[in-house]
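The chain that follows stands alone, in the form predicted on its own, written as structure tokens.
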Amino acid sequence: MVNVKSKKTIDKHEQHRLDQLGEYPFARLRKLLDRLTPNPELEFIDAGAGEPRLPLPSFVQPTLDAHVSGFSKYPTTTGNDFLRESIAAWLQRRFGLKAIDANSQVLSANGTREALFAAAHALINPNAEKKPWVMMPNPMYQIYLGAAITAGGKPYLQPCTQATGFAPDIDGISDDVWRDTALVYVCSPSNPTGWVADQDYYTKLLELAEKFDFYVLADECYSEIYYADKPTGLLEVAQNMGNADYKRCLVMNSLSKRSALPGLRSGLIAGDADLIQQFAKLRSYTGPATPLPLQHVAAAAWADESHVQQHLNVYRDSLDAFFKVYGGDIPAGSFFVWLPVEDEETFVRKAYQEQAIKLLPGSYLGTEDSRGINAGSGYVRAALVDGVTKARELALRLKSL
């Protein structure tokens, strides 16, 4: 006879794990602004979410029209060959990779969120006697934290503060911690701080990964949004180190930011073939698959650079316009500005009521460490996603506060 746990026991177990997760940042923001009214005399500016609002690339509609019949077919969970081949070709062009196999080293994903979350579940053994560490920047994209907890790992927070240049510190971590580490999340360019990992940082991290046998998961969602120098990629550095098979490396990227297509829900996961196989096995059960017509749009997007350059010009001009008015240092990457304030929640409420601006409190993107310190506290995040004119207007209104 099968031993079936009672519903009460199962629910208690599941609730215990989920209880470790706080509310998602935007749910908290809705509560913070509940019952407040933005200034009706001003045009509303939503700088709270990182949702690009740029013109749709010209190839999207005709490509969708040409392949609309594909909605009548089941897509594969790995992504069809034409899409994975387009992704592999882009990775080679963008990062100078000498070789990456579309069949064994590339998968499509439903955006980076799905890939970043599910990868931890594919790579962490929840039945291990000792929960492994999962390292992540703090503040962070909160998916890292949720993935670590629900996959059975222990979050290890790396404070990213002005004192560290907003880089996740890897020098002050003991060998004992590294030995018990399962994987490390890196976000470069960083959401929310704009920090960018360089060749030296990735090299040091990959040397530690080889020495202590852990995985490096690079969230490179903002790789095509930068102010000056084009960001280095994890796979590029692995190749430069002689790791041509990208062992212990996985990279996630997406068309949400690169192509301003967040609603397409299409991205990639690439790297170590053994890890890709493990992840593909998980996805064959969980079943997220991108519809075929959208895969054709995605393949066209990865193959085209003209729209990416147009978007990049807008983001650069927006950063120039904002900081010319507001003052301060322009971040190296991403379209976010990370602004110090005295009381973030009060500032966000005032910005909403007095200046008709939606922002995100920095602490909502961080979490308290063992000392009770949230590295995101004392900041607000603003997204420059509406073009140059609104970026300048945003700076003027924020400066008035």
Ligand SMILES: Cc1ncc(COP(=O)(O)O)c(C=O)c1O
Contents of the next structure:
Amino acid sequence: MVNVKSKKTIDKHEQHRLDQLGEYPFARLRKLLDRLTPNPELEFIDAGAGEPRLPLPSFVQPTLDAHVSGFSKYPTTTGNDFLRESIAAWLQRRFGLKAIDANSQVLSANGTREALFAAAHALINPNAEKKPWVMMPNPMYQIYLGAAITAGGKPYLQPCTQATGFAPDIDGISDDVWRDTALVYVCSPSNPTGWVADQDYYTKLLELAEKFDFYVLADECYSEIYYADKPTGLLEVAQNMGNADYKRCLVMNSLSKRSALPGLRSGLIAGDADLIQQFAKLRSYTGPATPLPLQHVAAAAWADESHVQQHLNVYRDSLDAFFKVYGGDIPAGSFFVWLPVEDEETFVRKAYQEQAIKLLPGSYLGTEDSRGINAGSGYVRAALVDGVTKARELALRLKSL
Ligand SMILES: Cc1ncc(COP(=O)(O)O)c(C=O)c1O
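Show the form predicted in complex with the named molecule, please, the one above being the form predicted on its own.
So here's everything in the complex, that chain up top.
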């Protein structure tokens, strides 16, 4: 018989790890805006979520049609050979990698989100005597926090503020902390700040990883969205340092942003073969395989750059249009703008009611550190995902506030 836990039993488990997770930012945003009405005289602009809204790349439908019979087969949880080979070829082209083995150093994932969350579970020993630190930027993509807590780690927050140039600090951290660190999440280009890790930053971090024996997990899902310079990648830097096996490195990427296919739920995890093997083992039990027809679409997407270039042109033009009106510095990467405001919740409500704009309060992307400071407070995030005309209109309306 199934043992359904009574409410009483659940209450006894107050320390359940899931209970330590806060409400997801978009659920909080829904509550914040509940019962408010956007100005009906203006066309609504949804800049709240980072969901690309670009036309479907032309190869999607024909590829799907050609492989629809694949729905009658089980896909492998590692991703089938043709997909891993397409991913490996893209990684080589994009980051100038001399070699990456599609069998042992690459896995398919159902989006970066799954990979980021599950990697912590694959790599942290929940039975260790001492909970290890899991380092992450603050503000951050909330999955890092959820993964660290549920996998049995302790989040170590790196405030990314104007004072740090929005970089997660790695210079001011003591050796004792590094010694007890299991994983470091890096987000480059960063959601929400637009900061991009350069060669020096990744090099320093990898030197620390080697010295103190921890893993670096790079969330590079915005790597193809940048304003001027193409962002470097963790694997590229590892190779440049002579770490040809990508020891201690894992990168996550996906087609959600690069190819504007968030609904495809297809991404990659690549790097150190030992860590990949550990991740593959976890995945063989949790089992989030990608259906074969979708793997074919994904393989076609990694092999094509023309749609990526078209998208990039739209994002760049949108950033130009926005900042020409609004003023300020264009972020190095991602399609987010991160704007300082006095009180972010008040601002978001006002923007919704008066200007028919949906934004996200910055504090929802951060969390309070040990000093009680949420590094996302005092900011709002707007996603420029609706094309150039709306980006300009968004800037005009925000300026009027
Ligand atoms: C920084 C960051 N990482 C990961 C993801 C997850 O994207 P996906 O799972 O669609 O690849 C997002 C989505 O918004 C993101 O902003």
